[in-house]
Amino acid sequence: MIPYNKLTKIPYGGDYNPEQWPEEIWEEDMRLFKLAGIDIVTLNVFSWAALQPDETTYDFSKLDKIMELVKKNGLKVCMATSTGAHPAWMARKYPDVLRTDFQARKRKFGGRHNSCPSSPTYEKYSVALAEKLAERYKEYDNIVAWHISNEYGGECYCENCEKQFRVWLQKRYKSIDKLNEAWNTAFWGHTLYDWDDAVLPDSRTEFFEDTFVMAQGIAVDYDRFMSDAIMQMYIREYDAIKKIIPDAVITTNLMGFYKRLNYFEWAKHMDFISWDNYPAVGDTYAKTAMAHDLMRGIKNGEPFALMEQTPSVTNWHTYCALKRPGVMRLWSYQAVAHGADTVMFFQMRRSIGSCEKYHGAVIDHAGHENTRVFREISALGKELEKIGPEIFGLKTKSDIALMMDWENWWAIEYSAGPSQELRYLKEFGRFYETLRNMNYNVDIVSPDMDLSSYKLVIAPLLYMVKYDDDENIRNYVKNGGNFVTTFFSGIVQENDLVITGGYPGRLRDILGIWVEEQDALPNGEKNQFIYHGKEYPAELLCDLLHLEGAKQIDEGGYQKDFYAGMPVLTKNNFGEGAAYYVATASNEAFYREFIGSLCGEMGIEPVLDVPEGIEVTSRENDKKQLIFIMNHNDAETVIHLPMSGKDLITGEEYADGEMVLEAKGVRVLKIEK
């Protein structure tokens, strides 16, 4: 949990790298931080080379100076372990520390994310450094959290990883016969006789031209293994710190919908979730909100930390557009609205060299406070000081959950058919963006989580139904829940083996349908269907299904081709609840009509009914509710308020009636219960 006992307001600050600057600049930084309302810095993120110049020498003298300086100036610290980039001597003396890429090329020293998760060398020295840092700084009461490594990611295909993959397989499958069964090795004569016959899937083995995988079960298992192996890098340092500081609060910064790592599993080993929010140019506000809600969801709805965002410009986009005036503030409040209890940036002072020298910062290359960005940072700092601890620990209450599963994501996009256009997050996003644009609160859950508190659970593209996930869904619906899933669902089990007997496999009785075939429509081609008297496009995939107890709720089925008349939308009453099936992809107008109709039937209300471009969400506890109203439009917008409340930012009281919200404006209404 975020260490509220050490905080008096939302922590405001971010990554500070004074080791990149001469010491005479540090005091000026302290002046500017105070001016901006900065009260927390993340230190020591990439200092391993400075802290440990060789195998046996540790030098903490500069970090000691920095720690004394920030403490003297009243700054809290998020202490990083520096292990995101190993030092050059380690790569030179111990090449096992270096990763091997998908093409079987051994990396050289350089960059970051370049340490092999199976390297004994990395394990030895990373754990030792974490221990030494914990021992040295354990008495500093201004350290409020520990930050392990930085933005874990990537993968490795070296011999050590292959050996550890075999160990992982033996633990999972116990016998070579079980492994052969799970991987369907009778196909193409892949039968394994010994554990050493199991090889990792890369461009030399199971991949064809880097895009087409021939043995999906092997590829999915390697993704599982690699997510676990990289997680062990984190856990080893976590345990090392806890051994010395048992009450340490520990995290690492995640990256939203990052495909390579299963964050639902990672969250189980993190004291609180933190993540780095860098929307791409052109992303909708709903897409950004979706990532925030995911970060809240992986830890069962607990608040999270916004560890990084840019104050102005991101340096790695094709076109590095500035955040327009007001957008930094707006997006900061958006994070808080969806569960963040911190507002933090990368970076505090803009670097002068390498690939992040044009990435935004609180202190620009100009080096003073007379910049647009600094003025905006300072203004937000004053607002957060005024809000104080009002937001701490408040949670989002939702009647709706979207079901998300990393292993399902991997399996769908390894699938050799039915369409190369099939993308999990795109289909997931169709539902999320519709719900967000209609201002419903949404939780994001995994298939094995408790669903009982939700009136509606939506599982787009639930292709892989693992273990007892179907039983969890079955019990939810039997006990009165409402479940929605889509085309290409229930097809395979956890090893990517097709569940025979008819699609949608283990979901068939819940949904009351049988899917016979799937028609993939080329990009641009459409069928049609009618729902509530309006015609909508059927795109991407069209399931050809038969009713087995379900009722058809569209009007006339598909409108053309040989399967004209076959159902598109179905509802099956099951126990005390109902299960719905959407047999094709469509446009936002359809999803608005379909979801709006379901929510109306179930008595689910949006937080507020507001014009387009206005985002509304809420957080609450037993005593109060905060309603966040955010204008993503470029013009002021008039909003009707059906309640009374006080804006935490301005102190203004609002009664039933109209609110005029300026372009990019924010209101945080406090409503006492």
Second form
Amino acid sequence: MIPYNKLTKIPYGGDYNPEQWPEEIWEEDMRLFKLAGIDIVTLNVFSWAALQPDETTYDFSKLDKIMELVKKNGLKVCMATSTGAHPAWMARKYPDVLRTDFQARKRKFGGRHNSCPSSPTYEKYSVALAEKLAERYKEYDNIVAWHISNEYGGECYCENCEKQFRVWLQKRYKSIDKLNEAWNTAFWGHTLYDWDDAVLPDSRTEFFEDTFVMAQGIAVDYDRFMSDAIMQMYIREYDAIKKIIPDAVITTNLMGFYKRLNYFEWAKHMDFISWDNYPAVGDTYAKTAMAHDLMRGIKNGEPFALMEQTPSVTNWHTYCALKRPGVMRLWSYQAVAHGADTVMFFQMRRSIGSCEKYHGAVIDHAGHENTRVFREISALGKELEKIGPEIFGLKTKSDIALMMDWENWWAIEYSAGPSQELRYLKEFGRFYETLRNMNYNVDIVSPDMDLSSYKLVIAPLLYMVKYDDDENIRNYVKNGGNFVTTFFSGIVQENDLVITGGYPGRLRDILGIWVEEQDALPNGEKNQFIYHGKEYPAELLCDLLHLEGAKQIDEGGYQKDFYAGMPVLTKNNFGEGAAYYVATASNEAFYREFIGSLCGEMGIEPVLDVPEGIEVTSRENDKKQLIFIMNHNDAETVIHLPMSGKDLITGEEYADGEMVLEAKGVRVLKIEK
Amino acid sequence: MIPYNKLTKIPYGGDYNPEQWPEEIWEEDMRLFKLAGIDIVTLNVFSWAALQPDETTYDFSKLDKIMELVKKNGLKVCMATSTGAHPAWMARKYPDVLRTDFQARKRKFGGRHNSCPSSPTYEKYSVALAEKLAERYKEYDNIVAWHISNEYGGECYCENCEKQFRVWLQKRYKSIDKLNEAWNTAFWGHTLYDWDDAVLPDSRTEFFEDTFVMAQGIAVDYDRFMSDAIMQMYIREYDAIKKIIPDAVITTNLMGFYKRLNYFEWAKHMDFISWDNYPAVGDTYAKTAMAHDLMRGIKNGEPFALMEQTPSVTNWHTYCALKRPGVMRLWSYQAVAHGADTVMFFQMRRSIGSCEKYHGAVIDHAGHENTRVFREISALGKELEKIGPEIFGLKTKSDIALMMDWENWWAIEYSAGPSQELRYLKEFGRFYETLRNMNYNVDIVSPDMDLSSYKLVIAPLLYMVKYDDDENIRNYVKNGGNFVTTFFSGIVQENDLVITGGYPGRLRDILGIWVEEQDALPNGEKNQFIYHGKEYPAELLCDLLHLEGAKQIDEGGYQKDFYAGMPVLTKNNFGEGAAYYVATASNEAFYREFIGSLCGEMGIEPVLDVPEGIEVTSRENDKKQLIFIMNHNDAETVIHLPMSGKDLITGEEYADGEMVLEAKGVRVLKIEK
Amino acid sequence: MIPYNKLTKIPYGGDYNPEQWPEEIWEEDMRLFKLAGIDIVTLNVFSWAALQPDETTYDFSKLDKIMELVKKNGLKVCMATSTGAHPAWMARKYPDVLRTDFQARKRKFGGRHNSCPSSPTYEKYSVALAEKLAERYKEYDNIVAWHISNEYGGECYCENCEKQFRVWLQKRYKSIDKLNEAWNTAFWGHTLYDWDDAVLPDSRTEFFEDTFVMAQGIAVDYDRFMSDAIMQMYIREYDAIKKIIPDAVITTNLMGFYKRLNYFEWAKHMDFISWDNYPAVGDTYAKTAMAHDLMRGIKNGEPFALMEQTPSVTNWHTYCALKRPGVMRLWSYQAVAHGADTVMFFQMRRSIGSCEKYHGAVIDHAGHENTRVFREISALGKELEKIGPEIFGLKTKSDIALMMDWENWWAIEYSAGPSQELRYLKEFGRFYETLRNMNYNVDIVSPDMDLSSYKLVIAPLLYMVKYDDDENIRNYVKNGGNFVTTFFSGIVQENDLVITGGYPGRLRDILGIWVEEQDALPNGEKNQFIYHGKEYPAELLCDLLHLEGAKQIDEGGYQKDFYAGMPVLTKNNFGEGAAYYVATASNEAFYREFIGSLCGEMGIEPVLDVPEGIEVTSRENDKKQLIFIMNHNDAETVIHLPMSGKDLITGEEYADGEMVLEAKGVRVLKIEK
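Cool, the form predicted on its own is there; where's the form predicted in complex with a further copy of the same chain?
Next comes the full complex, this chain leading.
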């Protein structure tokens, strides 16, 4: 949990790398932080090379100075362990620390995210460093959190990883026979006789043209293994710190919808979630909201830390457009509106060399406070001081859950057929963005989480139904839940093996349908269907289904082709609840109508009913509810407020009636319960 | 030849892999096969891993059971040798069995088509397995054919292949001087001093940006070598089986226009041709027909086996659309119409894991007979039973041959200049599709085949004229043949060395022209020419030619640019015959007019004159002619039938006059001679 | 300097490789050369394999014969050293001679540009060969120039190069601390402890997805090193020849705007510049002119040699369109108009095999003189004989310089942010092409050259301001010069480290502005600004700038967005001169208006004022001026001639008044001073 005991207001600050600068400017930094209302810094993110110049030497003298400096200046510290990039000497002397890429190229020293998760050398020295840091700085009570490594990611295909993969497989499958079965190796005569026959899937083995995989089960298992192996890097340091500081609060900064790492698993080992929010130019605000909700969802709805965002501009997008005036503030509040209890930036001072020098910072290359960006930062700093701890720990309450599953994501995008256009996040996003644009609070849950508190659970494209996931869904519906899923769901179990007997496999009884075939529509081709009197397009994939107890709720089924008349939308009463099936992909208008109707029937209300471009969410506890109202439009927008409340930012009281929101404006209405 | 002595009707069945399933379902398979009219199964395609778990152990117990099962159930067997994918232990212990890819990456275990053609290990064990299978199953008289390996293909760039390449070069060129001459190594100082100086062409040597080759002669020779080397894999097993079963009938399944392997050479070593037909979504029916005609053509017009097709859907295309109702039947008859004497599927039962699990099958994942696809399969099964052996051995009679040459294909697509848009099959297809759409029977021949039976021989883009190919053409025309070729033909000999003195080189006297230059037209740019009073576009490449005895048969030559007025179409009377030249690429309307006129002059008739979308072919022998009439349209179409005959499928008699063909409908009219 | 002492007219000829042909045709070649007016041949370009069949054997017998042949036929010789491609035996026995590519693949024998610049073997044998050639042929006084290797280029990433890179770094940076500072290794903890920690930047180290570099400073240094290392290959042979023939005139053929090699450095080691001109289909004539002007500019305005051009067609472009009639002549004169004193072709006789066989030649595959191309060549040959030495040594006089910098080019295209669309040559070309299209003479200069003779110096996108380059510019402006630069200039110093304190860094005082931020505009998005009453688009990047002494010279600044009103165009009076800033990219109409106005104010005149499509340049000395007038249009065009003169080509006298230029026509007016 975020260490509220050490905080009195929303922490405001970010990554600070004074070790990259001459000491002369440190005091100037302190002056500027004060001006900007900065009260927390993340230190020591990339200092391994400086802290440990060889196997046996450690030098904490500069970090000591920095710690004293920030302490003296009243700054809280998020203490990083520096293990996000290994030192050059380590790569030179112990090449096992280096990764091998998908193309089978052994890498040399360079970049970051560059340490092999199976490297004995890395294990030894990363744990040692974490221990030494914990030991040395354990008495600093301005350290509010520990931040292990940085943006874990990537993958490795080296021999050590292959060996560890075999160990992992042995643990998972126990016998080689079980593994043969799981990977269906009878196909193409891939039978394994020995654990050493298991080879990792890369460009040299099961992939061709570097894109298509020939053995989906192996690829999914390697993704599982790699997510685990990298997670072990984290856990090892976590344990090392906890051993020395039992009440340390520990995190690592995640990256939203990052495909490689199964964050639902990671979250179990993190004291609180923190993440780095970098929307690309052109992203919708709903897409950003979706990532915030995921970061809240992986930890069961706990508030999280916004660990990084740019104050002004990124540097790696194709076009690095500036955040327009007001946008940094708006997006900071958006994070909070979705569950963040911190507002933090990468970075405090802009570096002068290498690939992030054109990434925005609190202190720009100009070096002074007279910049548009600094002025906006300072203004927000003042607001956050005013708000204080009011928001801390408040939670989002939602009647709706969207079910998300990393393993399903991996599997579906490895699938050979029925359409190479199938993209999990696209289908997931169709539902999320519709809900967000209609201003429903939404939780994102994994298939094995407790669903009982939700009135509606939507699982788009739930292709893989793993282990007992179906049982969880079945119980939920039996006990009165409402469940929605889509085409190409329920097809395989956890090893990407088809559940025979008829699609949608383990979901078939719940949904009361049998899907006989799937027809892939080439890009641009459409079928049609009618729902509530209106015609909508059917795209991408059309399931050809038969009712087995469910009833058809569209009007007349597909409008053309040889499967004209077959149902597109079905509803199955199952136990106390109901299960819905959407047999194709459609457009936003359809999802609005469909979800809006369902919510209507189930008595689910949006937080507020407001015009386009206005985002509304709520957070609450026993005593109060906060309503966040955010105007993403470029123009002033008027909304109707059906209640009264006090704006936390300005202190202004609003009665029910009209509320005028300036462009990019934000209100945080507090309503006492 | 297809073993008609063991057959009483068109074999109907396909790949059956019971070893990938529990034995419990085998009986159910038998029940379903019976329902569907299945009478042949291809067994043992990917069982090497099961048959031989290590160097010295062989275990045929499961295959024995399967053989007894299918025998008991009256099924014919096409017996595969299982060598399409080597066992995991072999890759682990004898890495020479693994290939090295174009990027110089030594592959590891995985995939299929994965054995190096120069591997001593593979040679030893593949031959041993073929022998053991032949020895063990030689008494089964329900084995109607042997099927070696599976869909040979791909390529290898390992050191063993490089060494074998040098041996191959020594055999071909005898002396290093001859090789230097053949490869024109004086260019860029590439002189070879020793056979070891010959390096194989890959991303490390003669290719840059992995696409452009710097030494075309080397690249073409490596393609020849690789096609040969892979063919030796086949021949070794072929010989092993024949040694034990002298009257075995042996094939391997080809892949139509597969660029890597020179099937004209392969066909010489195959008892009959079999192939796998997988059109992509959007392919024209003429394109499919072209592949069938090629498969018939490589074996001098002998009927072939349709070894694989999907009953319903493929899994590797971008969009895997379902075969619409009637299409599987229509395309099955199309195969027969072009020379197939079998109708076979991949696969009998849909696998549950790995990359082909979404490929259609006779028995779907649902596992029962109550599917659209199964119903269509059963219906066709009944029809084939009714037709019996009526079609067996009938041949296509054609007045027209299209000349096709793999070595020319390789060479032309390696060419640096004059246009990177030059694609052999595109130019070839322009002529083929026109002929097909006009319902002429067409044979596809190689340049060294006997041409004397044809009234018209067309050789599109015959860039490389090898060895004595020109002499064959010269004699053909001298003796009264009509020969058509196009721009950029006759340029090089077999080593991709230009024939100096004036293009089109060795064809110059036959064509009576001199091509001075070629002008490449950027994509979208066009010139024009007039033929029979109509204007047609000139695209891609415009030859600038001079008449040397030929006469111009277009009206006024190119219509613009500095070569306005230069001839586009020429005709040269040569001996008793005539040779035509088409100096540019144009549109379908032109090819229709041009070919239609030529055929008219030469008294060549289409099989029938019918509306668009109706395909007609014929097969015949001394006693009867069958006319295949196939409606590829989505709507009922009426044709005029100029003769009477009896439909083999329904038994219905048709008098001359109108015939109504339902959408996707087929008639096979039998006309006694 | 071009060896005018040995010449009596513009040398006309090109690459001649008789060693690739049987001796029987050599005499025929001589006959055809005579017919065509050829008087110079470049010999021995790719003969290493023939000259040296092993370590100890040299065989010059064939070259001796060739030298006697061409001498007897009165031909001048440009003598190449043959080291552009090493012999096969060298690759086989001494693999250090082979390169390793960016993908870390050790190459094998093949191609050209294939020798590692750090190979001891290559060094030994290339120098030995150069010496032996110099020794053997030093007495031939028809050798007018020595031509080392051929089209140096490419790059190597082998271990030897990595070691040499470290030596190079030690020389440049002296201490590891200085290197750490230069590379800003504190960022991401990249601290180097030892020279061996410096690794070369390739796909295994600082690049990801093979496109983006993570450490710009390292990448720029490796580019510097590689340009130097390849230059050392040249210098070693240069020195070897000079040792034996002190008055040898030595060059190597460059390639215009070739990114990899810093030709400003190379030029210092070349006796005269020569280059190969191969415009692609669709290139503007101004683009070609820009390359000619660069080739003149790198050697301080000295005339250069056009070493290669195709007489008719290239072979490696996507569409190899023919040079239309007159174009070869027109482009030959264009080269001369921009400073060339030779007209030479690749190649004399078209090769029959390998990748250049479809590249045009004086003697085509047809082998005789009766071709369009040969006729055009002969006609030009006659003209050049008539012109004689009239043009020799005349120089271009220009009031305008465009500043170009290879290191800036490398740096800007490695930049992570603000826009991946930033392309140096595109921005450079906007200014060049405008000036060219308005027919101003333009010099291209490096930032450290003497600028004092120019009225106007334009430095587009001068992102990197190295060493004392700013001081050179500062002095130039102080002393009355006019300097123009653009957005995103002055940002970094020579190590790609940002100059802090405010952009544009070291140029800030000169320009009198502070650039606070840059806004990248996504492709297709535009802002607007007004200049001289007209609205122009602002694209790509918009600098947000503040005046610090400069005055705004556009009208009203940006027309929209939050920086509406901020200046787009500024002028700063600085010392005796003025400095202008263009804060965004715009369209050609703007650059015409802007540059036209500046030139007007500064009294700079175009050579002539003529209609679109007519190119005019001048060359002169104390006694005369030549005005080159070239009609690139496809139609006759009439211009107004404000003076009288005599056409060097025809001898015709032109009075002032109308001059009618036929399509592709050329006049070279001589005006006595």
